[in-house]
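Quick heads-up: it's one chain on its own, the form predicted on its own, in structure tokens.
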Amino acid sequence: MKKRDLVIVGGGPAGMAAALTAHKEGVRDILLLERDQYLGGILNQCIHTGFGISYFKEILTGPEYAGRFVHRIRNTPAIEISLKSFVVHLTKDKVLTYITPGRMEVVQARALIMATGCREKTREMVHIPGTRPAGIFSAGLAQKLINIEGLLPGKAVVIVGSGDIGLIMARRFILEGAQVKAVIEIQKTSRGLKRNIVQCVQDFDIPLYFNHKIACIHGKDRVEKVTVCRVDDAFNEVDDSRFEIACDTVLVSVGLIPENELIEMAGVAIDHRTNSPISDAVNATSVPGIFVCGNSFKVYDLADSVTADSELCGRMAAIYLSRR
């Protein structure tokens, strides 16, 4: 079993910022694990602008923002990068087991930073009734299909929820020649950034229904239509408010869940309402030497904010190691 000073799980903006700051603070033995074949995390599929405004004082796309950190990481010899490395087990003693092509590795860290990000909530988590045809996607999956794979998931789209990814994908579908029939939001206001409401929905005249929900999804082999209804303040259906929207695709953009199953496995106290670690300080956990940063600690609106807090996390890990 190999022993390392600092192991960071996740090579997105959070993990890269934490690694660079820890190195700046004097840590010289850093292992960065990333399950994808590239560094950058979710930013690689976010080809829209809006990144770097507060951190770099520039307007960048997601890949441009990530690229600046990737360049710095690759020019820092003390940071070892292990791509296609999937962590499958973690103990309270900070022993990680991960799978990389051709072998399984076990490493023990003196300090550990988890920067594993979020996963999207699914249709089942928000109890959308109806059949189970093809054509139902999470917004992030649709984004990857279009921006990375070059595939158009559908041509007539209804978006459930007004999270930022859903709003951005409304614009993306329009730009790719598809039709966005509506954005359905159960709350009174949008959960997305105001700039995304204006730039992605209002500027393209996409209908946005507040206080509405999907009452049913219809279709056998492929989505054919959805039934929409108005809801009251208790989210109960208002009588005689149903109407139908014909579509072939439903995107679900109803929130994110921090990926923290590994640290829960290691005995970290978790708030099961949010799936975030219970902590008295940003980035800390109930287990000494295990830190969490980025969207796996809490869900951020901006990548710039993720970077700022992750730099703090890298500094905390360096201080912990120096005290040890």
The other form holds:
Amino acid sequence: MKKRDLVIVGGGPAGMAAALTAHKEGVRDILLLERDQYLGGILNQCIHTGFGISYFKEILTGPEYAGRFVHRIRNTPAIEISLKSFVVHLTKDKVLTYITPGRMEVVQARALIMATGCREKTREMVHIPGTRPAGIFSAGLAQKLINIEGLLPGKAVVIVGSGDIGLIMARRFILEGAQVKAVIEIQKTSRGLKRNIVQCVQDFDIPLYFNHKIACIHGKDRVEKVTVCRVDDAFNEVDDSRFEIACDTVLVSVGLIPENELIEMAGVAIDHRTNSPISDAVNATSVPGIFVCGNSFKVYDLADSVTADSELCGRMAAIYLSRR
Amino acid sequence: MYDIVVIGGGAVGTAVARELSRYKLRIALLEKEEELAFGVSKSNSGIIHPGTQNAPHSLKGRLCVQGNQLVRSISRELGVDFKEVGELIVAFTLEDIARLKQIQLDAQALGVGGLQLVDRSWLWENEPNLSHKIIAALYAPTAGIISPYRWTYDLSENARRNGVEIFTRTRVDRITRAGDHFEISAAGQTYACRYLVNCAGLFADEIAAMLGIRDFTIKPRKGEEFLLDKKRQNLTNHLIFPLPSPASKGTLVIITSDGNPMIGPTAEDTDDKSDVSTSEAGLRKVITSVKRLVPAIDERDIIAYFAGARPVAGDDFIIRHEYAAAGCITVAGIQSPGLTASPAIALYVVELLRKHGLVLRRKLFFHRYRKKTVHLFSAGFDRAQRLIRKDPSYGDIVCRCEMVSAKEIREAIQRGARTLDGIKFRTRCQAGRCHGSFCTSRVMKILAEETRAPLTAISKRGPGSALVVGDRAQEPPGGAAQEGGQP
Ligand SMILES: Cc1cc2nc3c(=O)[nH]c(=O)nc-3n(C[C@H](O)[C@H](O)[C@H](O)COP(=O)(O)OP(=O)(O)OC[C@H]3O[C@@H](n4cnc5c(N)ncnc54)[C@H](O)[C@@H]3O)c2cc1C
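Given the form predicted on its own, state the structure of the form predicted together with its partner chain.
In what comes next, the whole complex appears, and the chain from above leads the way.
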């Protein structure tokens, strides 16, 4: 079995920042595993601007922001990048099994940083009742279909959730010539950034309903309409508040959850409410030498914060390695 | 001219077709949906029932016990995973125990073997997550689990290999009698046949009515089910049943053959055969009932849900030859345990056909076996390593939650999948906790490539359920997205 000083899983902004900082702090044997064929992670599909304002003091798009780190990492020979490398198994002793074209590899890490990002909560997790036709998308999937594949998921869209991804996708659909019928938010206020509410929703006169939820999705083969209702402070339906909106698409953008299934498999303590590792310090876990950074540690609003967090994590891993 | 046409490509229709394909007959199977197993057979609990909870003299009870045996041998022949996990029907009170004893007697009368009343200490040892308020249970060791889709698909594949002609997207809308045979109009074609087997599930009454038979109607009884994250796969070691009610076997804690625990189903009579929506009320009902059985169940672990409608026509199955339409066999009211009973129903139907004049001559060669489909997620390290070395596309993981490779997806398409749901049912791709958020676009591209269809033609489950409405790459510069149909 091959042994490596530091293995980092995930080649998004978190994994790249952790790798670069660990290298700066003296770690010289680093393996970065990324399942996709590119580095950059989810930033590759975030073609809107708003990245880098605090870290680079510039306004960049997602791919531009990622591109700066990709460039740095490519110029750091001590960091070995292994793309199309999908980790399928992990043990408490930091033995990783991953699939890469043509073979399965096993590697033992002295220190391990997990930077696996997060996934979107689904319609199922928030129990939106109704039928299950085509036309129900997570916001991230719709974003990928439009921005990466050049496909239009629908023409009349209702968005559930007013977080930043939902808001940004509202504007994206408008720019593609689709209609955004409404943004439905169960809370009293939006979790999203003020600038996104103004630039993505208000500027396009999209109705934004606070204290509302979808009571039912209708449609046999494709979404046909949704029933919306008002909710009280306990999120229960208010009587006689139902109304319907005709649409062919429901976009679900109801929050993110850290992806920590691999470390959970390895026996790392996980808080089942948040899916984050239980630990006494930021980025640490219940298993010494296994660190978690970026959105897989905790969901951040901004990529810049992910970078800052992950630099700290790279430093922690370097200190851990130097003490052994 | 066909000797036999089977209407309906669910678990029952495909089992009948496969059983008939042992004989020298020309057989067609007609299915209205885009793919097989898109009816009731796609939305059930996947339990191979032992035969308990059936009236002692019922046809369904008898066929269930026989089916439980037959499923084992056929799943071995077809390479479908069958797992005998056993079931526990639980008691909270002394009165409950008296009912368990009655269930035990009824089941023994049907020939269910191995039944045993187990006490608290047995339960604590063998089923630690069970509520401590449960004082005893009836243990039926022969209960098992199977994937209902893979069962149906693999039966159909083997039937096709043995000569059955399968037509999907072929809805039967008229049947006429023409002398000694039937003429069936479906999707613009006419299928002539001497014998007809009506396995149309929820629509068996409508098919019967086409032949003038109107003495039964199918009443849908909806059941909502909720799947939990695979992480909870050790929630229970057995299938957990409450005491049955007159309408159903109750709300259960189920083990599925894919590893995810499942809770449900509800039982609610509806008027609408197409109503497979889920509701907040259904969820609440299920959660309350199953938490009484297994308090550790956490609502937050739900990753998917669905509903299915049981085709109810009275209390029992209706399987009979129609004297008013000689040559037609009705197979109706196949509610639970229809999946379990399906291979026994097939034998019963073949016997009925023989009794009513069909000449059955065995083929010299019947391809009994089918090569088992490879699933990376269940292959184990060494096997997976070998597979990936042999064919690198096994190492190209498309579905990260369920670990499904591009190779498996292509294979599913080559074996007949035409829709995203068809791929999901065969491979589990998109069925995990992210619900396709990460892999859908890749699956669409593979399906488009394999079927040489444009991406805009890729659908979830057939016509009307396309995933996307426009493709920039196919549009003239300037963009045409604004034009075209409104939703
Ligand atoms: C919630 C639920 C849970 C269940 N759990 C279990 C269980 O755990 N164990 C068990 O043994 N059973 C269970 N069952 C019962 C089991 O699912 C059914 O008995 C079984 O699937 C019936 O199969 P089928 O082939 O008769 O019906 P279907 O699968 O519905 O097949 C009928 C087919 O006929 C086609 N069709 C209809 N009309 C036409 C037409 N005009 N032309 C062409 N084709 C047509 C339909 O599209 C359909 O594909 C459950 C059922 C439900 C609803």
